[in-house]
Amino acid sequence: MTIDRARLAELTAREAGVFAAARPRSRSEWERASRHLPGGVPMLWMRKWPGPWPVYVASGWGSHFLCVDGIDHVDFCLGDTGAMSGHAPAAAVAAIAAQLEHGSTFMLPTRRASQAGDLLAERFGLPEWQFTLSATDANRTLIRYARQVTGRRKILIHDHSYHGTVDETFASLAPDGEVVPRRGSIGAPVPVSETTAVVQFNDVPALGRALATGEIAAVLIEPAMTNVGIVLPDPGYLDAVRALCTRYGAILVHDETHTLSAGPGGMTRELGLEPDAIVLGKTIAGGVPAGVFGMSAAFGDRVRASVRLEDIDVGGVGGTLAGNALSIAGVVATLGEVLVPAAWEPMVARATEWTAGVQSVIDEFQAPWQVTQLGARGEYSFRPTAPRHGAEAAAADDFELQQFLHLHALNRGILMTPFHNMALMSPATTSEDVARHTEHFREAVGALFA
């Protein structure tokens, strides 16, 4: 079953008209902002949202937000995981506000720093933790540390993975197997083939061949891919990654920024995995910019033995706002009072309901699509079977179709994760919220395949 492109264009134009009629105040904000903000937005990628102009937000609470036109939205984007705790969670708001009254940054630790370390070690199983401002910063730091302790130049990633704005990770596999810049990579500093090896997810032989070269300092992976659609690991794949890294002396880094949706300790804890390092970001501080990385005792010892205290402030890691008092207050409150282990049960239950609703529509209209769930997260893709690696997931992408579905959702007060067909649940997400999505999805798919 194929999409009628003329029909898709007609439906998209109709929804654009609905959007424009309902959002005059967002249009006014966009026109005013455009005087000094390119595209009328703080970051240009925000113009990729569907619609003739962006939705401007007035306030958010729990699983909802209100736009400046007074429209209530169910938020399944949740800041692309940054607001997985829900908008303005009371405990985090109180802790962050209280810290602001006493100062936000000192370049010195506060008493909450040890609390944060205790929570992270207990939750994720690694004993040593450091703080950054984002997962991107944490990934950059670990890449530098891995190079430092191994004396090797290259890192290894999965094709079509995403680990923030880290130069070395903007690499992909060409059809002939060559490592090339990722499509759209902006201003790459050096050819990525000099810094990076790339393999397909779930391809154990390719991973083994790459590591056998002895060039790889670190393997940086999401335990399940989430930035090109959800791609789950084959049984035994993550164990094979661990074993191969150990055999060939590469540092294994789990980027759990998104896969934290799998459970309180991410996939690492859920599956009993043993990486050398873990990266977390955005989710863990109630929306305040924060990232962290954890290290095993063995890796931490190697790092400390390889750096001189005299040079640590100018060696290429850290930053004056890293580990600031405000972000650490957010971490302690969010992990200690909001995203507690018990919060995952209702979050996963809502994701299961969401997945079932999507599947029921796919079945009803015999759409050649599939849906995958990862804990509190679900995503549908435009292919009949679940992808096994990033190239399969990327090949199923259909930007025009995605834009229509997201615009249709926006016009019915539903926000999806940008540039994916992904939904994330917060502790505040309700069955009624999920039902709204199922209703929209059935209407949109029915219009496509009528």
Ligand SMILES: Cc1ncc(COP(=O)(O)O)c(C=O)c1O
Given for the second form:
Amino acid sequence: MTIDRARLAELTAREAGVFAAARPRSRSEWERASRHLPGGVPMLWMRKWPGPWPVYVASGWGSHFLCVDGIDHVDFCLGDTGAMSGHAPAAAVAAIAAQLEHGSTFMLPTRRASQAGDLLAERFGLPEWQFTLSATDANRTLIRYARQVTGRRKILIHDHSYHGTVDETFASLAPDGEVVPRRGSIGAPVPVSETTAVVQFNDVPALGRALATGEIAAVLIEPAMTNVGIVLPDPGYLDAVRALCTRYGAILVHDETHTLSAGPGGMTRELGLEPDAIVLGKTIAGGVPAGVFGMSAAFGDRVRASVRLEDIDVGGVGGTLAGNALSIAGVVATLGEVLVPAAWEPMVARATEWTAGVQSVIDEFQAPWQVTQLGARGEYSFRPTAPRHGAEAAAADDFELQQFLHLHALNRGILMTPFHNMALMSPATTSEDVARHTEHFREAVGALFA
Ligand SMILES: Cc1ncc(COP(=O)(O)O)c(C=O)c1O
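Having seen the form predicted alone, could you now give me the structure of the form predicted in complex with this ligand?
Next comes the full complex, this chain leading.
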């Protein structure tokens, strides 16, 4: 069944009219902000949301937020995982506010540092932890460390993966097997083929060939892809990745920034995996900027042996605000009191309801689409079967269709993760919140396929 493009354009125009009529205050904010902020937004990518202007937020709590026009929204985007703990979780707010009253940054550790280390080690199974301001920074740092200890130049990533704004990761695999810049890559410092090898997810032979070159310092992966739709690993794939990294001496980094949705210890703990390093960020400090990375004892030893104390502040790893007292307080409160292991039970139950709701609509209208769940998150894609790798998943992208569905959702008080068809559950998300999505999805898909 194909999409009638004329009908899609007509439906989108109708929704744009509904949006415009309902959001005059957001429009005023946008006009004011546009005086000094390009596009009226603090970061240009915020213009990629659907609608004639952005929605400006007044206040958020739990799984909801109010926009400046007073419209209540169920938030399934949750700051694209930054607010996976729900907005303004009371325990984290109290701990962060208390720390703020005593100073936010010192370039010295506070008493909570040891608690944060203990919580991270116990939760994720790796013994040594360090702090950054973002998951991007954590990935960058690990790439430097991996190069340093292996003496090799390249990293390896999966095609169509995303690991933050890390230069080396803006690479794609062309159909002829060449490594080329990712579409839209801005201002690359050197040709990516010099820094990066790319293989498709779930392609063990290709991974083996790339590692056998002996050029790869680090293999940086999400254990399941979450930035091109959700792509789950084939049985045994992640074990094969581990075995090949060991065989060829590459450092294996699991970026669990999003896959933390799979369980309290991410996919690493869910599946009993053994990476050399793990990265987390976004939600890890309850919304205060923080990234963390954990290292195995063996990798940590190699790192320490390779850096001199005298030069440690100017070696390309650091950040003045990294490990600040506020982030550390946020990590302790979030892991200790908000995103505790028991929180996954309701989050996963809501995601299961969300997935079932989407599937029921797909079945009802025989839409040639599929939906995948990864613990507390779910995502549908515009293809009939689950993708096995990034290129397959990316081929199903449909920007116009996605913009329509997101706009239709917004007009019914639902925020979906932008640039995806993804929904994330927080501990505060309710079955009523999920039902609101199912109702919108049925109406939108019905309008498309009726
Ligand atoms: C898997 C993964 N890693 C790292 C990042 C980077 O996170 P941040 O932009 O907070 O640095 C992202 C962002 O979407 C991500 O999805």
